[in-house]
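The data below hold one chain only, encoded as structure tokens and taken in the form predicted in complex with its partner chain.
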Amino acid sequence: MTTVMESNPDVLRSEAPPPGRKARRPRQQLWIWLMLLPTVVLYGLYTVYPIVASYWLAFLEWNGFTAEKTFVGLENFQAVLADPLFWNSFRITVIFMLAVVPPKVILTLLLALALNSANLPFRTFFRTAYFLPVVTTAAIVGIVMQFVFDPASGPVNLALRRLGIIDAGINFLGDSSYALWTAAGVYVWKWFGITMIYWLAALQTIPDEVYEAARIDGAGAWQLMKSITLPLLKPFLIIITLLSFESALKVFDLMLTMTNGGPFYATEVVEIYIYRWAFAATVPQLGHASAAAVIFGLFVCVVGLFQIFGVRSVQKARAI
């Protein structure tokens, strides 16, 4: 490259900016950075700083009430890793993730296929209706669901009793056999709309001409689905699935308001475990909470790595 440029002065001449432009560039960059400054500062204050601080706190013993912070090295990490309740919360987090992602991805795909059909009446209404829970505050959803699933007077139990399916009310949120699965169901319902929108966007990338050509060749509905829609959606499937896995790790507000991690730790996901140690323990231990957060953060990074691999594989597939 150097050789080409040296041997061809025209190239050099054409790439060199005009004198006035060269002088303006630093000023332009200054304004770019100035405009970015609010985002950079806020991102730094509310995202980067807490992350860095939590890494530092993980090496300290500190209850949050005193000024004294004692450096304890890796003791907090050892305590977290030796705590069966941490592994319980980790297990619950993974089970929750595995429980919600498949139905969320598959059911929303089916719904998006239906809503993408030009023949479906009121499809805008349905899209809006399914999206409404997404814009509802998760904490409010959690509180409302306590009433919806109330074993005494909740509409779900009343309906089941009137239909003769059960004799006595089921304690969906207060019984450890049901609580996690109920919470998983609510989560899928709450975030159904966002995944549906992803699928609708993906479906709209498939050109109509491809379908028309296939129809002319005599393809039926099932063949269109099997040979065109699903293969072309495959790259999106990877991305949407990975995004769903990642978002299933963030259920703090919903779970806290709906079950508070109970009964007896049955729905205590890692986020609530961290919160309990940081704020709700008899004597809060911010170091212990931070160590758990760091370990959980590493797990999220692993999930994020899968996402990067997924994106790359999609890009490669598209390039081919």
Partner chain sequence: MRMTRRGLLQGAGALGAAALLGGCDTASSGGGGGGGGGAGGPLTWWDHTPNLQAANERIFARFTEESGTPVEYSYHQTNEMGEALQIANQSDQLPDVLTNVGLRLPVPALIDEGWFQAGAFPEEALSRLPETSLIEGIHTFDGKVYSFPVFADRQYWAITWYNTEMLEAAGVEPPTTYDEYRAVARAVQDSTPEETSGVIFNLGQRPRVAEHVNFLAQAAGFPGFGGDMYQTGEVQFHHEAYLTVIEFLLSLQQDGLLYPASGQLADAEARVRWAAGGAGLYMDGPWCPGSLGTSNAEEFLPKLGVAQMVKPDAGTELAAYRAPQGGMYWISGASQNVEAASQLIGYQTEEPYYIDIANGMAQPPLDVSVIEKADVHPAWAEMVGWFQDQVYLAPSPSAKNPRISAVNAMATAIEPDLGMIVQGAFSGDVPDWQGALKELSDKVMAQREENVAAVQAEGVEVSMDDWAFPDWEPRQDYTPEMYS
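Think of the rigid core as the biggest set of C-alphas that the two forms share within 1.5 Å after superposition. Residue numbers count along the first chain shown, from 1. Here the structure is a predicted model, which means the values were calculated and not measured. First, how it differs from the form predicted alone.
After superposition on the rigid core, the Cα of F264 moves by less than 2 Å between the two forms. Comparing the forms between the two forms on their rigid core, the Cα displacement of I32 reaches 2 Å or more. A displacement of 2 angstroms or greater separates the C-alpha positions of V41 between the two forms, with the rigid core held in common.
Mind pulling up the form predicted alone next to the form predicted in complex with its partner chain we just looked at?
There are no partners or other molecules in what follows, just the one chain.
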């Protein structure tokens, strides 16, 4: 070994680290941490600390204004679980989630299949148009939708009247029979583009050679869809569906500005229930709100666990 290395000095030169590299590594790592420091500090202050504080406040009775805080143990959790309005908001959240996910996943898949075609004219324009609502602030969308669905002068009611479908304006956001479903439709429209992008990215993973080989064998469009596209998209279907379920739980800004949980709590999701007890009540009860937030957070964690299991099953299926 010594003879080989001595006879070939290039080996020594290639294996030995360049002078000064070890000295530069700590300095480079220091710069990396300095660049990450603002993000770490802000994330800790506005995400980690509120989560930890909410767990502690759930065991206290505190209105948020006085310095006096009374430890009450599990009383806040008992009060939340005994409150019928909490279970109503939980039921509304689950119904909303089940209402928006299927059309959001299925319709975006159909649209992505159409926009993925190279023969479709102006497909870049359509992709951009469908994605624009995603980058629009949800609170602004909620405020605008109050005017869009106005029963007297809103464009939706005006169009329905001119078509002869209705005789009088429908209060889509003020009637408990329509409010939740109207909010669900707006939510699907608002986040339609992001799910479409997921599907387009999934379609890009299917090699063109597979389609070309099938066409040579005489496969038609439906056979390509049935035998190639849909089977290869199954792993992505699991991931996209679970992501859609999880994102459907975060509708606070849209629902608050559009319906404020009304009418008669018909659209009060758990997030608005928490907000009402923490900030909108005459005497805020942060302990009660924190207990509700902890319970809802555990439910979100359960949904997240399903997402982890789904991703792992997809990875195992692709590894086989």
